[in-house]
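Below you'll find only one chain, the form predicted on its own, shown as structure tokens.
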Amino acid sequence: MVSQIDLQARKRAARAFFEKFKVIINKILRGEDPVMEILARTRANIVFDEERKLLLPGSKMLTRKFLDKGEAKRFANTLLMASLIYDALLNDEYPTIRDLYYKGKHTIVYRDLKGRRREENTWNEQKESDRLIVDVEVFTGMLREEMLILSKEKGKVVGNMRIRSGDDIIDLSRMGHGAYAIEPTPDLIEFIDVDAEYVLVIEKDAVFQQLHRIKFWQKNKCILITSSGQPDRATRRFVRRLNDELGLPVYILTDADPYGWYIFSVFRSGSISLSFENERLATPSAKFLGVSMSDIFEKNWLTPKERKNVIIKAKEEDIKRAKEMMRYEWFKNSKKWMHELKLFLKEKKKLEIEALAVKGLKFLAEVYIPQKIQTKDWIE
């Protein structure tokens, strides 16, 4: 049985499919060339909102047009998804993004000029298809979760929250030793209620773990998530909904190499592939908590000694995405963080969250996060 949240929903997508998808039918219907016009996804249209601190789209639109040799395939394509998606919204379906892949995928027998038989498959690869999917995105305003289109769930969360999720009421606070996974949908959760005063977003799964299971979250009064890594479009949305709608603030913790400290700009200021949707992802006022080169090399955290047995030698790999951040203007704006990837290049070392365990397996939970929120020790 269908939840009233998620029929509300599948209502609103497809109206919103059908008034924006009508304009070209209509056209279809008239004999005239179909055109849609889409929002650029190129590097060189996107922008930096320094007072907002977010990537934005810029101006620039692409004009599709089904009658042009060259945009007739990808023009074609694109009305395919969306007729795809708009069918799962009317027949009560959860399609995934690999539903949508195979559901699409097949060869189209034709003649050419010359009457020769031909044959061209509509997308081979899923990344096709997946290109797809953003540009109806684009096209119709909508992300993918309100279409009700489904991704494997990767963040994880607990604290002292209750949230409605389809007919089901449920306690983030009695999880056990697992966690709440955060389902694909998230602006489907309803929030209840909460008892905690800030959010603690952690790049690792297992400190996340670690933290869960001594109650870090009860003795600290927060909301505790874990991206598992690189986070995923629902972890996004769902911290940014917690600041928005509950006032409470969000601190990042990762490791202190340039894949961590992107992984917080990602949660602030959004990622570069997915500007046009950075102002429903993004939290601009998240604050980076750690672990940062300052910490290693320039405080008193880590004892010379310790942090000879902790730090590791960089990578070229880090070394080069490090060069490349500096040149990101969400960074080069930063002096701070300017500061931070300098640091790092002319040590050429990083550390992992589970290295601060050479102080002691509690000293991450009872020290040191706890001190950098109070004296607010953070990064912007």
The other form holds:
Number of protein chains: 2
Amino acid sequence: MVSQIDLQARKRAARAFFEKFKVIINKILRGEDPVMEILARTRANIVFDEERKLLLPGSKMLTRKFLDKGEAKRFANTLLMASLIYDALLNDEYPTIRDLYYKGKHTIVYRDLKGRRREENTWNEQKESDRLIVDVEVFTGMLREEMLILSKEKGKVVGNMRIRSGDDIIDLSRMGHGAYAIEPTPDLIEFIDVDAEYVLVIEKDAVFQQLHRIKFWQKNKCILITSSGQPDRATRRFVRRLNDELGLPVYILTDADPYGWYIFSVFRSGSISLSFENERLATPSAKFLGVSMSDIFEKNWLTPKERKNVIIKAKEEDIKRAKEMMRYEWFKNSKKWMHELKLFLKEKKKLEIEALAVKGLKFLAEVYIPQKIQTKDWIE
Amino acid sequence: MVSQIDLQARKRAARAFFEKFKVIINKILRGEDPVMEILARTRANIVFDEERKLLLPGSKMLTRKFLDKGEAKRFANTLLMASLIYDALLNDEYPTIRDLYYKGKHTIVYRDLKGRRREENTWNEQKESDRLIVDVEVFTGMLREEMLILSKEKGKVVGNMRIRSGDDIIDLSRMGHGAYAIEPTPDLIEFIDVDAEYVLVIEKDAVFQQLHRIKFWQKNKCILITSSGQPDRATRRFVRRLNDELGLPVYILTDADPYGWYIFSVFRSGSISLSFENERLATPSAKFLGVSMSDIFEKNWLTPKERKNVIIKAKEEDIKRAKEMMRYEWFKNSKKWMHELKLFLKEKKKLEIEALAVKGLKFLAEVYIPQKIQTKDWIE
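Can you switch from the form predicted on its own and show the form predicted in complex with a further copy of the same chain instead?
Okay, now the whole complex, with that chain kicking things off.
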């Protein structure tokens, strides 16, 4: 019933798990102190790889000990989490990260050295158990998706391509007015036929619907994707694979505001909190197509009157975020991005993609996007 | 290029538009005062139809006049919005509600009776233009989807059925590990083959992923849907059509909290803000499968120890919302729902669906859902 692809993925993950944790078990069996060698995930151990344009973990390792009062709980909890995941792998289960939180959350009752009854919870908040899942990822060198841990997904795709997912072959050019919702484990997807020249990622689902409905992807030979806001891991990995394995250039279209530009930077360089995963989730060659501040204030896409009608005053939080972004390595080292951010802080104005409707409802699809791509008017 | 189905829908909508607005045009041509007869959308003109279990608009009509200082702007804006939509219909365009906001937003410069230069914006906020779209809906008797106005969509579906959407036939049992993302115009979908006994709607996308991955829909012969939180219009209309046209019972599964129960009530009876649309979006026979307060505190699904590990303290806003819900007609008239809400206010505790993972990761799919359906343990 369950697909062969999943069964193989399970076996692969269970074997890798077993190999990794065997080291700890053997230490215990030999009467040695159990320790885990694990990559440090502190902010100080994250580096921006200028050449590869990626946020990556540095080389600092830490040793987590069981026989250390300050580390015993985290050590025990990491092993508890690992055993929950391993059990799920063996039992053909597909936990979500929240399932793992609930499955492992319990109270340990014990007596201390003076014989007093004590209680201790394994964990209280989901952010604690989520951190343990990352510990297991980093220790085993596997992404949680490879361990068949599922999650909420928002990404959608249409275009001239066929894929194999599970036991099915799906034609992404035959989705009618709907779309294909990307699976939580995009590494298990096989690309079969692809007849496209580039990938266009749209921040906004409603704009995606619109471009899909006029078959933009067919006319322009592209793969059309929406991240529905801040991209989830599966959408990022899917985009990366299209770029990496098929050599398709990736263009990203967002609102003209710091939130939109941050979405681009997550696609391109990754997020600080997931530095371990960035190496496989980020697409370093992704290009920001628009909407840029220079599109609005230095180029002639809009007349001053049109601009006045659709421009929005930036909020305090936009300004704060822009100032933060000016301190990020990967913006700081880009003249074009610094120009954008300075222009934003000078004008204190932002613009939504849909504002281009003042030029007519076909302007975005028939003029703006094709011209920007043709004239290579993007920011890296 | 564009599908025949859309072309026909366009013609249908444009014709209905023309017929409706001709009345106003003829008045103007005859030198009469232009007026619009329109259903009142005040809170006082919304009734709960006990028999049909729907929130519906009452019969109160209002007359909106152009030659009335207090109504002239709203009248003119309604016609402006109608003309934007009509133009889009004729020009093969697919606006989103936000496009319409931007397309119509501009400043009118005029001189007043004393010759002074004055400025007036058509509208400032999107909520103003959204209200005008509803005015056009109510006046023409058409939903905005019928006018090919698009929007962001979150709903996904898999199951033993084939549909026709646009020019394609899509097999919803062959989506691999992904899913079919429902289109923004679900009335244009044609159901072809359906081999299912019921519809199961899941609030949470991650739980949907999980049930899909173990092919719950195949084993249990159902159509599996997620609304990804509060349902959008398309998901509601899609569920309603499955119920209405195919006679499939609809079961809804949410977290055990007032937010989840409200999601059920939106599926079943509609939302107050959309009373005009409820007649076609709501599914009055939908059943709340769980998780209920009585499941947690009066039945034996969880042991007291398990419950203690996974139960969550309710927040102030949960309690406030529950108190509000006790005043809603459609909860007030239900003994079972009043019992649930009272139990919630007594215990002040809530529970997520994923908490059932304490019983093992297969418990939800193999025990809880099938048993609840089999024993008809639901709330209407």
